[in-house]
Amino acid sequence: MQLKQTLDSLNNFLPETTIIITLLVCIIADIILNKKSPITSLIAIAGLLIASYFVSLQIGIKTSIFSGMIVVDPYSVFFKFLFILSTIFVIIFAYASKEMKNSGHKNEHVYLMLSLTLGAFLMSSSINFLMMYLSLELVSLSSYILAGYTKKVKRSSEAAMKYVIYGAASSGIMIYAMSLLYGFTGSMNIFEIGRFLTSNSAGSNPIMIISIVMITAGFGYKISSVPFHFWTPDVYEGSPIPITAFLAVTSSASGFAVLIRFFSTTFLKSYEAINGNWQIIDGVKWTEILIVISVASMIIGNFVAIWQTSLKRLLAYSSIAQTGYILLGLVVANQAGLQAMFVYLIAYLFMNLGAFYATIMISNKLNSDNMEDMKGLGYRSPFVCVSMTIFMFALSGIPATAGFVGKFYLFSALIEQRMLWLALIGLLNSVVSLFFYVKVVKYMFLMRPDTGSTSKIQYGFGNYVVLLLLAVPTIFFGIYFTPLLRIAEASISMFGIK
């Protein structure tokens, strides 16, 4: 019987197994080649594509595996596809980046990215505190090394050190909170904890409040929300740009995956929504806590970004603000809010990765990410700068972009729940964000360079193709967004494991 359960579990663990095998093959290939080579990157991309095939076989499945440690359901499948797509793009980014090429390493970043992706897979599927913590640590440890990848650059080493310190503190806080919940409920399974809290009317117990705040601190660090965001600007600025993009999308999305599952499972009276609304356990005020974090993230992220001159730091504070917008969907505590979050996460992948890739292309030629050095760049490299303009407008939520669709559904979900004031705060913050997003466009198209060359800047054909693969969906999904809605609707049926 035990053997049958193990084999059944392994059959549903094929995507993760594929990534593990790919990781090992990449390490062996790197040892054999003993030089920088695209072969390792190609092996990794091939492995991720095979993993995506196995993930596609899990569509529509709802089952728990490995004695209830992780689950396979539409929710985790959505995030796995998101992680695979973002990892493939970032591996391509790394190959195109001058920073990565000039580092003293060979291809170590490839299997570190695969390791982070494996951890992200497990985070999206975890329903047990032990697995949540171990998978989060796998993601975090890989992130620390990647952040300090260009070890010869002083600010890169500084970024990694700050990341480790903040990460260790937040992990310690989170695991202590998990131990409190385990001691109080006698279980580490979030579904069993939810049933215990419901049957014992324990939602108003002080231990619950302390645990919620401390666990939120651990997850908040991973998604870069205020007040757990202090590491973000320095780490984003000090890391190579491809790594920054990876942290901003894949690592943050993994944090959202485990955060959403934890709150929308552990503290519900029933796993069946009534009229689309979740039935939260009496006395548990996690939505109020998230409202404060969401509003603070939007305000601090947007207002501090206005004063930035480094494009990487600007995108760091932009990511903090974007975290605030995404959290609005969870605050609503219903199916419509969750669907809006999924729509925005897909849009965020394309527009944020696109902004970072355009930054890589600009930095490769200018050897700088300072906006002062980008004066008049729109006339020297029109294709790249027009693409960057599309991504900036999408991040600010301008109509006819995917970012607008995501924010529209987030704000609509708030208004339907009679939270007009919160939707208004989000809308006003979007207006504020226009100041710094448009500032990037202003430097590129409306300002003349002080000194230096005014000759045209040329890029390889492959660079333009990758940029198009990100820019076209950003516009396409802003005009025809039905596919986004269908994907999100199919992915929110997560309450099937009881």
The other form holds:
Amino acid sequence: MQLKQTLDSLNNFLPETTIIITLLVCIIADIILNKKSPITSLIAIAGLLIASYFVSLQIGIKTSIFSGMIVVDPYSVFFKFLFILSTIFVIIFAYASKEMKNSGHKNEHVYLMLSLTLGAFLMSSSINFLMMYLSLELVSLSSYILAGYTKKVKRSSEAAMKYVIYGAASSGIMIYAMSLLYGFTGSMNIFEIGRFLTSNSAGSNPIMIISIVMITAGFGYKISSVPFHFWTPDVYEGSPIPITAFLAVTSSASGFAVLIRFFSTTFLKSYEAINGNWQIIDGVKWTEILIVISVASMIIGNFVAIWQTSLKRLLAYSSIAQTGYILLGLVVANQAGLQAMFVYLIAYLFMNLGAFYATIMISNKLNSDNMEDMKGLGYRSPFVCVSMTIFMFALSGIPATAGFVGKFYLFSALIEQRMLWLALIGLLNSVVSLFFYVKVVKYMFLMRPDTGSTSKIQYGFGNYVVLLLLAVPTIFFGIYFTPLLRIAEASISMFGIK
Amino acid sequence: MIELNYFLLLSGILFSIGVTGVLIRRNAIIIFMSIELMLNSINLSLVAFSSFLGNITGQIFVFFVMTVAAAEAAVGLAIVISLYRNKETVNIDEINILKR
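Switch from the form predicted on its own, shown above, to the form predicted together with its partner chain and output its structure.
Okay, now the whole complex, with that chain kicking things off.
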């Protein structure tokens, strides 16, 4: 009986299985080739494409597998596509990056990235504390190694050190809260916890507020929200840029996946959303906690970014601020907010990866990510700088870009729930963010270079293609956003929620 | 039969010592030891709850926490070594190339 159930579950576990096999094949290929070659990356990309085929077979399925450990539902399918897309892009980035080429390693980053993707897949679909913790640690352990990937570079190993200390401490705090919740409710399954809390009307017990705050520490560190953001600027600055892009998109999206599922399904008294609103158990105050975190992330992220001179560090603070915006979609606690978050996450993928790729291309040539060195760069490499401008405008949410669509839906979800003041804070923060995003553009186009060469910089043809693949969707989805809405609408259905 | 509260109190105290160690100690190795202390206090509370509830899940979780703690220590110490090779120090006050 048990065996049959496990075998049946394997049919719905094919994407993950594919990634595990790809990972092993990559390791073997790396041993056989024993040199730096694009073949390992190509195998990984092929494996991810096969995995995406298996994910596409899961569209419309809504079931729990492996004795209620993980689920397959439209929600997790959405995130799996997101992770596959960003991992493919980042593997290409890593191939293009000079930093990674000079790291002295062969292709180890490829299978570390695949194992991170595997962890992210499991994070987006786990409904049990055990699985949530294990998948979070799989993502974390892979990203610690990736952050210290260029081990001869001082700042890279320093970044890894800071990351591992913050990460281990926050996940420790998180499982302490999980052990408290387990002792209180007698179960690790988030649905059974919800049932226990509803039937005993124990939502206002003080232990709940302690546990929620401590669990937010674990997930909040993954999505780099204030006050668990201290590692973000250092790690983003110290790691090689492709890794930074990976952490900013895949790792943080996986944090969102598990955070949203945890909060939106655990504390429901009825699994039927009335008018799209979630029925939260009385006394459980997770929306209030998230409002504080979200507002603090926006304000600190945006205001500290103003003073940054390193482009990587600026993007780090910008992603703290973006985390704040995305969390706004969760605090309204309804389906419309979730849909807005999904729209924003897709836009975020393209514009953030694009900004990082443009940074890679620039720092490949300049050997620096300081904005002072980018003065007048707009005349030396117009194409890259115009793309960078597009990404910067998209991140700040200027109309006709994908970022605007995302912000528009987030704020309108807030206004529909009569949280006008929160939408106003978000809007004012966008204005502040415009200042430092435009500063990058100012350095590139409005300033003359002090010294050095003023000749045109040449890039390879492939670099332009990848940049276009990121820039075109950023503009396209800003003008024609119906497909984004369709995808988001089809994906908000979670296992267990009607 | 010892009451559940004593176990939880001990676990809480150990956890607080661990968190304090992470916050105030400056040696990276000792910070890792403090993190191990945090994880072990969690194991204690999981086992105590598990035996109190008569539910095996908590004890199984403990095995996984131990495994992950070992993996984390392996990765963490590897990073400490790579940092030591670059900077010849494990004092985190001296690890400050990146701006704060």
